[in-house]
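In the block that follows, a single chain appears as structure tokens, in the form predicted alone.
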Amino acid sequence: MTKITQKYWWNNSVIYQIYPLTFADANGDGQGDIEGIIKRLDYLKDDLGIDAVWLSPINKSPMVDNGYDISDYFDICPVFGTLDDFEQLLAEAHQRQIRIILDLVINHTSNQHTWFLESSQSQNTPKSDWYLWQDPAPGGGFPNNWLSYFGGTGWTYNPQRDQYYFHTFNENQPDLNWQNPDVRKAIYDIIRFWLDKGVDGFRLDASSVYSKDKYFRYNPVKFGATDQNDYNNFHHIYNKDLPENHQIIKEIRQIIDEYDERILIGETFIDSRLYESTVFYGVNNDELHLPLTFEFPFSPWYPGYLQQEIEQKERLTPPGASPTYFLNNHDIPRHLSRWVECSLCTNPIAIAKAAATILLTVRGTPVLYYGEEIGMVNHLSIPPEKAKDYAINESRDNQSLESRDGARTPMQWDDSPNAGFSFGKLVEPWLPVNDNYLEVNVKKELEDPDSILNFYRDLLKIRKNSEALCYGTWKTLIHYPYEHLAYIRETEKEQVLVIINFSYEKPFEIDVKVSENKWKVWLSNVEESGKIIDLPETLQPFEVSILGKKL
């Protein structure tokens, strides 16, 4: 049971995740904007409640991966608006007490960056080091077995300096040097720009395979593996979750901390280990404020593992430090489509209740993804002339991943054409609208009291005004769960119980045990909000109940 010691902004919280291109379109092109963001920060403070916006990337980009391969760090892409649309947008979300962080992209650039242009003219070049160029191995081909995430090989040829580079991801995006201290300098000044901007801080994408071995070591295959084209078929100890990359992390964090309250978040790599995802806190709370690991929402809907990831947060998070939880986001299938197909449970109602009870109860910061609170499912009918996952798509040998285009469907505002995504104008969106928007859109949910909607913004109030969700300790009060959560967070002037019933076909004989009854309803699906009563025997099937007492 950690306690927080020291208060930061972020312990109290909710961070909530835009991808641009499909949040809002104001100018009536079919693509999100930043303009679109400004009309909407109203929605986002006084309808939701949230506390910061995370933007996917906005940067200059040829958008071969949709924004994540960049071309300009100074610049703005066009198809979200210009440097001055930012700083209005930092300036009336400022205003609102919404803070802006900004997804930085600097494990690679886009092959269209001037640093590339010039590395890949020759080797002799001022920045032919910037980037991991090698050698065809002895008698032609590959220099190393390293594989790209998006399928097939890492390495791509440059026949203008006769070698390789390798890549991470896609082709077009060309992994830099971080060996190389004129590189490092120059992202820091990239850092340092957008600070002095006044944003409220960054999230690092793909934080854990910044270094890569010096040596460009092979790769071991995995025991039995036979298909060396597949990335999981191997241990990737030379191109991934190496020491120095710790190093990296901490130099960003130092600058970091030369500002006032801003803040670091790291994507640790989907598949890192849990440990590794972890430690990437620092030895002394030195790195990233926030990691976002992904153990927990690719959990199974099963109390038993939802607990379990809980629990090796709190063993592993270090003291002073707060742990992170998310649902959903850019990359990954959206969570009720995930979680309701899994369960076969018939009710995603009721599992999106119950899963952001979890979100917003638990300790740590919650970060939501656009939709999220509104029940937004994945898009499963995407004509392949519509699908804009360019860099999955087209990727080589990537038959084992899955089109992220599903989850990053427009905004669901209200049942008007397209859902309301280009503020009254009739136009194609980027990507087709889920059907299911007439039914699922914030408009009615707004109207309707019983709402997803309705339920993520009474948890985000409960959540806001209570010191233990925000700072308390965590405790389950279930060893061993298997069809119900149920925890304690505690404050020495608070405590909240929190239960929640799995079951769906029947009531389920509570094993909870307290020292006191007499509980206030803070929230729950069944009983009387303000209603004070003792902890019920029996949990009706799907129940959620917030608890709390003054101590």
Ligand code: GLC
Contents of the next structure:
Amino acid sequence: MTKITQKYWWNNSVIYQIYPLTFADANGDGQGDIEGIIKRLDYLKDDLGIDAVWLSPINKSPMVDNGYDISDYFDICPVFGTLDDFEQLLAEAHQRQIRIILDLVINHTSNQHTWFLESSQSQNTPKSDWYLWQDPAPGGGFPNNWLSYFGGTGWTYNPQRDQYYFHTFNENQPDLNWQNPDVRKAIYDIIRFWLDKGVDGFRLDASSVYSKDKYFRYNPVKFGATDQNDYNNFHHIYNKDLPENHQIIKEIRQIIDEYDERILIGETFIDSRLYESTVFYGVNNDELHLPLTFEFPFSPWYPGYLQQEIEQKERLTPPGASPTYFLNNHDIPRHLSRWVECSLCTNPIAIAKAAATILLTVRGTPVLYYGEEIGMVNHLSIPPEKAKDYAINESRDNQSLESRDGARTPMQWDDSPNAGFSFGKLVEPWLPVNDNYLEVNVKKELEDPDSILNFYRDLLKIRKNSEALCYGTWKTLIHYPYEHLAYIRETEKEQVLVIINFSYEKPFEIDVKVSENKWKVWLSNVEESGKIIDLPETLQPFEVSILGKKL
Ligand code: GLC
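Show the same protein again, this time as the form predicted together with the named molecule rather than the form predicted alone.
Next comes the full complex, this chain leading.
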């Protein structure tokens, strides 16, 4: 059980991820923009109650990977607006006590970035060593067996240099050479530029793959694996999670620490194990404040599994550091689609409320993904001609990754055409709106006291006002979970008991052992809020109860 010793703003905050292309379209061109986000800030603050926004990339980009391929770090992509618009967003957000966190994509640039255009000219330009260039293997062919996460070899041939360059992702996203001090300096200047503008921190994209082996040694193939074109068949010991990577993150953290109250979040790579990810806190908590690890996204909807993940994270999070959790992001199918499909329960509302309760009551900073608060699900039938995830769809030899478009469809604001995404303008949105928008939308759910949205709103309020939920320890009351979870969050002054029954058909005899004291119902789908009750002996199907007590 770890106690939080230093309090940071993110300990009692909830972060909300916006995918700018599909959040809100103010100028009526069908693509989301900064002005649209500004118009929705009151929703985020007053209706929902979040504290910080993480924006998926808004820098200038040819949009092969929809912003995760940057061609100018100092400017805003015209699709989203201008630098002035961004400054207005920052001011308007700060006025409402909403912090703004930018996505920083610095493992690679776009191949349209002037750095790459210059570097690819010849082997003798000042920037010739800014990317990972290698000669063909003796006799021709790829320099080594490193693959792209998006499919096929990670090497692309460039005739001008008669060399290959390496890319962890799509061929249009060449990886930077982080061993080059000039590259580091250029990136650190970018970081300072945005911190000076007043942004509250960064989410480092793909932050565990910056460093690569300087000898470009072959990655070992996993025992028994035959398909040498499958990324998952290799131990990525020479192009991922390298010790040198930590030095880079430390240097970035030092810059962050020169400024007040800024946060450094990082995507410790999607297929990394929890251990590899938690080492990104740094030996002395001097790297990431919050490493985004993927426990909930990759768990089945099963209490025993989820509990094991939480317990592991409790064990591995170093003293003085705090965890973070999320259910969704722009790279994975939305949780209700994953969990309703794989569980026997066909009641998405019940799953949504139970999942939200876990997310917002475990120990750590919760990150919500736009639309999860209303129960948005994946769009399952986007016609191929409307697809937008070019980086994956058009990557060579991609055998296993599926398009991420389904989780990126327009935010469903109301039941007007296109779900109010373009504020009443009749234009075709960038991706099609999910057909369920007539039922699942913000306006309707704000009016329905039993909606998922109102449940989230209550949860956010409860969390904000509870010392135990923000700073308290986490302790399970059940050691062999089967049909339910029960845990305590606790500080010296307050105890919170969270009980969730995963069984959708039967009541469950509760076997948690806590003292006899009375509990106040903070939020429950069976008991009235505010009531003082004894600990119930039986849980109702899908009961979710948060009970509190001052000590
Ligand atoms: C990260 C992003 C993903 C992007 C990739 C390449 O994993 O989350 O969306 O495609 O990096 O930048």
